[in-house]
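Taking the form predicted alone, here's one chain by itself in structure tokens.
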Amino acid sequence: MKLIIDTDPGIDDAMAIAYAAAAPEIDLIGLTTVFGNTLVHQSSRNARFLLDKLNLPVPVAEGAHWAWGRDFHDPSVHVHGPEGFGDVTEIPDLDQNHHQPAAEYLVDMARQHKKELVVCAVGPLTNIADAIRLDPQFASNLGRLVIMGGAVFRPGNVSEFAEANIHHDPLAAQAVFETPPETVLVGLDVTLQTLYRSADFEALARQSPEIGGFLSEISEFYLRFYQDVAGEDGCGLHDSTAVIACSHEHMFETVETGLRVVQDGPKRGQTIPDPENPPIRVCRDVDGASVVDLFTRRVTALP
């Protein structure tokens, strides 16, 4: 399966990219970056650093700096740390970005790998909406879009109503839901059923000293956030669960529904079932233990 991850690394993004690098069924052909957990230049730097660490010579195409209708972005420093990798703040700026911006790169790759390409979007949907706006054929050329975002059947995480990725750019999310390719939404409805505990990270570090050790180190900041905010000794495998959904659909129970995104007010970013929009598959349940086990088995095979 040819895969591009649209990403804003971010601690859980780093985990998802490591998983994709280890999964034998995934041919990771590139990363596109977006604002979100970090500013976009940090996202791109972090993505290039991760690819170097994983010895993956694939391009990084930098995308949107901020949401549709805005000209600024406040990154999630309290969740992911000042540079996106928790307490790790000295991150080398390696290599260079691809010459194309993310939306152009996505359009070209979908055209080149027609119906064979899966895009897994684990940040705000701005790059995906930009690609749809750039090329009306993008949605039909793409094999599948898998989104980590939304909270359709449960409360959100940045507010009672909204999940962070959708909340960051509700206009772009609405544009994607109005003209979707074949789409699977992997939201908080399922990702919070994939709890990865501090003991799991410790085991990851023992069995994979380089990659697992790095993920364990950056996760300490993330785990403190979960402990302080939710009282949990562990974090959801949010982005990794979405990447796993790209190839292991049998682990998920889905329902079909259109979605509408609330654009402003206290419910900004809420994802509401709406039959007026084209149906997408929304994950409603997951075999969380199998997702956690698969993530661990794959990543511990890395150095």
Ligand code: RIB
Contents of the next structure:
Amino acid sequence: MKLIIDTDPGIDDAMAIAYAAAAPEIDLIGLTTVFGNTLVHQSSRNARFLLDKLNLPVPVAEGAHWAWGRDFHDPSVHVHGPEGFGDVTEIPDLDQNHHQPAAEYLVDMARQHKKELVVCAVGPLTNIADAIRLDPQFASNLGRLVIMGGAVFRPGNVSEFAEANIHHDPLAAQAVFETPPETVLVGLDVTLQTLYRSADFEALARQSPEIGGFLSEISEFYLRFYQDVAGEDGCGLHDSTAVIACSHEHMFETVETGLRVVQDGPKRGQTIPDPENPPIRVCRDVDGASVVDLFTRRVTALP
Ligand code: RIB
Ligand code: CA
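Beyond the form predicted alone, can we have the form predicted together with alpha-D-ribofuranose?
Full assembly next; the chain just shown is listed first.
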């Protein structure tokens, strides 16, 4: 399966990219970057660093600096650390970004790999909405869009109502839900059922000292955040769960519904079922232990 991950790395994004590199059924052809957990230049630098570490020479196309209708962004430093990788703040700035911006690259790749390309969006949906706006054929050229975002049947994480990726750019999310490609939504409804605990990270680091060790090191900050905010020993495998859904949708229970996004007020970013918009598949339940187990089995095969 040809895959592009649209990402804001980001600790759990780094885990998802490592998973994609390890999964034999995934052919990761590139990354596109977006603001979100970090500023976009940090997302791109972190993406290039990870690809080098994973020995995967594929392009990084940089995308949106901020949300539709805004000209600034406050990164989630309290969740992902000042540079996106927790307490690890010295991140080499390796190689260069692809010459095309993210939306153009996505449009070209969807055209080139007609109906075969899967895009897994694990940050704000700005690049995806830009690609839909840039090319009216983008949605129909795409094989599938798998989104980590939203909280349809349970409370959010940035507020009682909203999940972070949708909250960062509700206008872009609404635009995607109005004219979606074939889409699967992997929201907090399922990603908070895939908790990765400190003991899981210890095992990962033992069996995969280089990659697992790095993921374990950057995750200490993330685990502290979950402990402080939710009293949990463990963090959601948010972005990895979405990448796993790209190839293992059978592990999820889905319901079909259109969605709309609340744009303003205290419920800004809330994802609400709306029959006026085209139906997408929303993941409602998952066997979380199987997702955690698959993630560990795959990533421990890395050095
Ligand atoms: O709400 C979880 C999402 O927000 C994940 O994509 C995480 O990386 C953060 O961006
Ligand atoms: Ca992310």
